[in-house]
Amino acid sequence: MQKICVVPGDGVGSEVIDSTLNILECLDLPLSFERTVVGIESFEKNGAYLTDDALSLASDCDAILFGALTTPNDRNYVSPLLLLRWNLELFANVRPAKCLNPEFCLSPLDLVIIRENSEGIYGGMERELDDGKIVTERIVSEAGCQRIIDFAFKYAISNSRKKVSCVHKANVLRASDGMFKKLFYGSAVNYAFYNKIKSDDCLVDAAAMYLCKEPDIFDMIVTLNLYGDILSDEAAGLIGGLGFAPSANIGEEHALFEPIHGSAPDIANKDVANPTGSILSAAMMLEYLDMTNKAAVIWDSVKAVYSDKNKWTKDIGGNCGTEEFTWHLRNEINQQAANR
């Protein structure tokens, strides 16, 4: 029995996580679930957004299933999600963007963005100068770059991807992004020779344009932290919105799975949140835990549900709320599981 740390978080986090657990329940999985409180509720109860007990539980579990967080208006706030990434060394952020139905997608996209997750500008290293200017610093290390590049190519091999594109801004950030690009091509030579994986590179601003205009030129993208965060939201927009985008945060010993959307407090507790991203994140979790057949049932069932307009969620013009969509998907999963 493998143990999963469940972190609903804030806003719609509890709704999409409850939907996800409902789906996992019908798959008869050898998993146990332990909940913990993180975020605004934790701060109100414990005076900390992430307690030592919550971090300890997350560290002791085989995987973490995460909901969403609200960012408070507090200059000293540090996101519990960032703290989990740093403490558990979750250096790789994997964000698939896959169109489930061309009728509500702007592009029939099937893309994976691999984002460096532990360095870059999100360290929050900012300082004020006497003249009113603010300096923001970032860390980009050779070891961190090489680690995410190797991860991306290995992911490509194990998932039958044909090309990896390096996205950067080396024409301006010549030392840091220049190093990232150089290390990428140093590795790409070996993977091209032994694994027949193609490679190319693109400036981040051009990549944003190509995602809109010619998204088919990309198969996989590997990039630095901030660029990956922005481009993956753009990719989500092409497949229907943030509610359709799952993600995984992977380290050497730990892994955390979450939808890429925020806590959306304006729609919390109204039964309108789309749980698809959270459910597909759970499917990625099952793949990580070597339950690939069960993960495939989820992916196939989600696609089957979205083939019927009567079962579409409200964010794409359908009529289904969170609970009704979950009910439709659960029925589909039971049918799929019975036929396998």
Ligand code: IPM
Given for the second form:
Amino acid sequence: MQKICVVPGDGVGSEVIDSTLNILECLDLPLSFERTVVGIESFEKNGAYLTDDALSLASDCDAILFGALTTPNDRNYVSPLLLLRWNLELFANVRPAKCLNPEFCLSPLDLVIIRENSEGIYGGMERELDDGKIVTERIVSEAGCQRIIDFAFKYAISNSRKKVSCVHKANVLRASDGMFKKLFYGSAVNYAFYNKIKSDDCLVDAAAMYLCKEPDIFDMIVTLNLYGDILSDEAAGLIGGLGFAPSANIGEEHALFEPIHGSAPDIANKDVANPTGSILSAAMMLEYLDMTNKAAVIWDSVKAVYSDKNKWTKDIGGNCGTEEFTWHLRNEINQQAANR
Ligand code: IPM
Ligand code: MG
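Based on the form predicted on its own presented above, generate the structure block for the form predicted in complex with the named molecule.
Everything in the complex follows now, all chains and molecules, and the chain you saw is the first one.
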């Protein structure tokens, strides 16, 4: 029995996690679930957004299933999601953007973005100077770049992808992004020779444009933290919206799975949130736990449900709320499981 730490969070986080657990339950998996509270609710109860107990539970489990958290109006707030990424050294953020039905996608996209998840501008190193200007520091290390580049090429090999594009801003950030690009091509030569994986590179502003205009030129993207954050939301926009985008935060010893959307307090508790991103994140978790057949049942069933317009979620103009969609998906999974 493997142990999953469940962090529903708040806003739509708890709704999409309820739906996801409902789906996992009907797959009859050798998993046990333990819930923990982080974020504003934890701060109100325990005086910390992420308690030591919550962190140690997360690090004791085989994987973490995470919903979403609302950012409070508190100058000292550091997102527990970022704290988990740093403390558990989840250096690689895997963000697939796959179109499930061309009828509601702007592009029939099948792209995977590999985002560096531990460095960049996310360190919170901001300080105010005497004249009121604010300086923000950004860390890009050779080791950090090399491990995300290797992760991306290894992912390409094990998932039969054809090309990895390095996305950067080396024309301006010449030392940091310049090093990232140089290391990328240093590795790309070997992966081209031994594994036939192609490679190229693109400035991040141009990549944002090509993602709209000609997304087919990309197969996989490897990029630095903030660029990956922004481009993955853009890619989600091409496949129906943020509700469709899952992610995996992977480290050497731990892994956390979460939809890429936020807590969307404006639509919380109205039974309208799309749980697909969260459910597909759980499928990525099953792949990570070597339950690839069960993961495939989820991917195939989600696709099958979206092939029927009557089962579409509200964010793409359908009629199904969170619960009704979950109910349709559960039926589909039971049917597929019976036929396998
Ligand atoms: C994401 C989110 C986070 C990020 C926030 C909530 C800190 O936008 O996972 O994409 O910027 O990484
Ligand atoms: Mg984001």
